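The chain that follows stands alone, in the form predicted alone, written as structure tokens.
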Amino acid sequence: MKKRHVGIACVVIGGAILSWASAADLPGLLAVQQLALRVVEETRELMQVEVRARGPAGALQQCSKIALGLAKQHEEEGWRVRRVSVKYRNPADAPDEYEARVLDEFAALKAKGELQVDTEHADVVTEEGRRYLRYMKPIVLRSPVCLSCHGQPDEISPEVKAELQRLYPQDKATGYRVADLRGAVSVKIPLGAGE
């Protein structure tokens, strides 16, 4: 098992949590361990109904709205959830620098054949005079089906690249094998001053 030190961040390899601090001290880290992974399984689960329903084309629309209808879920709490990644799709998926700064390290990882199952990372950091938990979990491309949409362009069908041109003109979520690594689920949570 690695451990690598971020801040006081958890970079989490073979399901021990392994930094500085313990999971205890990161307030909030189960709640947003448990929603992070229910987005990643339930994204998957939906998508592969719906490709089964609609095929891969019409099943394009509701991707971002599987993953739009969790993250309102926690909107009114303060809670920010959404998937990212250097290759979006839309442009709202874009990291931050934080979530850019994590994504590499996501990859060099996945470069190094370290990048587990239950890999994630987690923060308190303050933005703006502001504590917050920043946590993210890697997002790895587990099922032939996810490359119907963001497979290698010229094994996706001419009514996918259709789709895709008339949804995300700027796409760049494609070129992708199973499993790559296609991004990571960040969510952010405000903290009190005694957390």
Contents of the next structure:
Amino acid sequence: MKKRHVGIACVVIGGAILSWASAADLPGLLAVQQLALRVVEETRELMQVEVRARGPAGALQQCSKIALGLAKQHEEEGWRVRRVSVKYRNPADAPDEYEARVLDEFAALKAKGELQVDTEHADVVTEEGRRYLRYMKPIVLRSPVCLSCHGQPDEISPEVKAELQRLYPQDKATGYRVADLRGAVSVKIPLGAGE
Ligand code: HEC
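Mind sharing the form predicted in complex with ligand HEC? What's above is the form predicted alone.
Up next: the whole complex, starting with the chain shown before.
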């Protein structure tokens, strides 16, 4: 269980959320946690099925499907749901300043062997006079199926390489191994006017 404060209200939660006294102040935190978990787990499940069914070249467009679908579902509530990575494939997944900082923290935890399955990060921030709950959950590459599109050069077929080159000429998202930190789910929700 880890708890620390940086800036306004920042916690790295490892384990029981109950350990965080102010959690009750944050409407929707539980829903956000569940949403992020869905992005991670359903993407992994979907890619396992899709790569088996269509091969990696045919399944290329599916990796963003869960995240985009859930983002769309929550658009009207003003929630922003996305996946971010320092080594992004789609430039739309480049982290903003806040996300880059949290990704750095996750990477530091990972380097120390302290990134847990339940590591997550929540902050209440004020941006341009509005309060937001910002939440991030690490995406660790846990399945060998990911390597057919994010692995070492010799793990990626010429067909996939050609497609990646065509669709993502600036692709940075290769060279990963199982258990690497791939990025994070990032959720940002408006909390109403500042105090
Ligand atoms: C069939 C190829 C393929 C497989 C397998 C695959 N991905 Fe991806 N992945 C992609 C593509 C293509 C994108 C860019 C999607 C877009 O344009 O939004 C991407 C994007 C991502 C992103 C968003 C950040 C970025 O780089 O843009 C994450 C995170 C990610 N993949 C994680 C995974 C994980 C974890 C697995 C294994 C469960 C996996 N991927 C399996 C093709 C794949």
